[in-house]
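First comes one chain, alone, set out as structure tokens in the form predicted on its own.
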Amino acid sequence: MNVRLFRPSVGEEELANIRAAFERSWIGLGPNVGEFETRWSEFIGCRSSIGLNSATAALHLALALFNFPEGKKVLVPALTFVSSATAALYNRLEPVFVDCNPETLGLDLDDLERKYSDDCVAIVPVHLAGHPVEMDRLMDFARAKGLKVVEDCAHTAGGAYKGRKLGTWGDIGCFSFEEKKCMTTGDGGMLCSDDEELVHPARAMRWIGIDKDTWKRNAAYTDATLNARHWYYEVALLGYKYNMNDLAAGIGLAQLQKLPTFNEQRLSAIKRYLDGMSELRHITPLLPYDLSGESTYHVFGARCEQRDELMVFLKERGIATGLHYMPLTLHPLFSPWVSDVPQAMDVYDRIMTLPLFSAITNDEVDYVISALREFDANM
């Protein structure tokens, strides 16, 4: 048997939405994007959502919206994907790397408080693999210090913490719809907030700084009261080519309807993994997975002292594995900002990712568990 690490679940509903965009002959930034933004806002319970081509773009624009002075500092997890930190660099800010909680792998809030200085202006908490950071405690600290909070929700979609949707705790939430995530648009992202005035400039920033998108200009052309200057637009701020398109949004609209089922299927697979791994002596689950249904997980993984040997063992049996993620302080790009993150360095050599996707079968999960048991028994 061959078991993939990730696999998107797409079908006829997504194809139907793509076909409709083809028939409308509008596949760029158009009505699907607007509808997806509205539906997403309703889903997570926020006032404003802005569709983008990636969560990386969302993180970049989120920090840009605050217009922080150059050289100020942003508190970022040491254990995350690079985009959480490059967002600071894009805005000429400095990342301050915070160690991870050894159990949840999210921000160590004690180290966060130690790493804070008067030059810090923002925090980018990452709900690693979908497991929530303690957002109530983090927000109390942020408000006391006057820090802005940009939630990196790239690994979760629909998850909550203490009854409140992730992405709505901070000033801005950023989501990913890349192909391996809880739901997909192929590539794509969303920037969300309850502060509509704060995030409104991002609508122009995502589209080269243009203050109204092409679809709306085209629709206005049919208004008989307008003169021939329907084409007119102004660029008043520096923008980027970060917009979502109608093909991606069409996929997203179909995926959003399926997302609750996807999350239930992932959780069912995680429960099966945990049951099957319960008696292993040397291999343990990556996280303290929440089985209540409040958390939504992008990644299932394990910890093992012989991690590399286990990965080779599983590969030989057709089971794909991976690593999410290596400490950012190990990347040459971030060498000017290296800080002491002993817990992230300690777990780095022992953590790994195992197959998880909404359509994974019981037979596939059981096959992985059987291989884990065989390796564990021979350690």
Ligand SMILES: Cc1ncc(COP(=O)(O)O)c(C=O)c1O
Second form
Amino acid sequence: MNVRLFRPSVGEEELANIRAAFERSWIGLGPNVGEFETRWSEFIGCRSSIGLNSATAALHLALALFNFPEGKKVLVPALTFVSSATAALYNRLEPVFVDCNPETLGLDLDDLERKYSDDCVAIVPVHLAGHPVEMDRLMDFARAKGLKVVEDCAHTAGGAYKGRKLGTWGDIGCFSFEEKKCMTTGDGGMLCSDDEELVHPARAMRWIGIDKDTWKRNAAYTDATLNARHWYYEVALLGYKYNMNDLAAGIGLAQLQKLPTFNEQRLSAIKRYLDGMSELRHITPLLPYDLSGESTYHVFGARCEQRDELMVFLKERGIATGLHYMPLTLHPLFSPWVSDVPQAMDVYDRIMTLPLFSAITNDEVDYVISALREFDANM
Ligand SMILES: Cc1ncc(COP(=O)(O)O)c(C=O)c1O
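Show the same protein again, this time as the form predicted in complex with the named molecule rather than the form predicted on its own.
Next comes the full complex, and the chain you just saw is listed first.
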């Protein structure tokens, strides 16, 4: 048996939406994007959502919206994907790497408070694997210090913490619809906020700085008066080509309908893993997974002292594994900003990611569990 690490679930509903966009012959930034933004805002419970081509773009624009002075500092986790920190570099800001909580692998809030200095302007908490950062305590600290908060929600879609949706605790939430995530648009991202005025410029910034998209200009084209000036646009701010397109949004509209089911399916696979692993002596679950249904997880994983040997053992049996993540302080790009992150360095040697996706079968999960049991028994 071969078990993939991640696998998107796409089908006829997504194809029907792509076909409709083809038939309309409008496949760039258009009505599907607007519709998906509205549905996403309803789903997350926020006032404004802006469809982009990735969460990397969303994180870049989110920090850009605050116009922080060059050289200011952004508190980011050491244990995350590079995009959480490159968002600071894109904006000529400096990342300050914060250690992880050894159990949840999210931000260690004690270290966050230690690493804070007067030059800090923002925090980028990452709900790693989908497990929530303690947002109540983090927001209290951020507000007391006047820090802006951009939640990196790339690993969660619909999860909540203390009854409030992730992505709505901070000033801005950034989601990813890359192919491996909780739901996908192929590639895609969403920037969300309750502060419509704050995020409004991101509509132009995703579209090379142009204040009207071509779909709206196309609508004005039918207004046959001298004043319609359908061709007119102004560029007042530096923009990028970061927009979502109607093919991606069409996929997203279909995926959003399925997302609650996807989230339940992944959670039930996690429960099956946890049951199957409960007797193991040397291999433990990656996280204190919350099974209440409030959290939505993207990553299931394990910890093991002989992690590298276990990965090879699983590979020989056709089971894909991964590692989320090597601490960012080990990447040459971030060498000017290295800081002490002993907990992230410590867990890095032991963590690994196991197969998890919405369509994973019980047989696949049981196959992985039996391989884990065999390895554990011989350790
Ligand atoms: C924590 C985190 N943030 C941001 C991103 C970037 O997402 P995207 O691929 O949509 O740019 C990822 C992607 O894996 C991620 O894992």
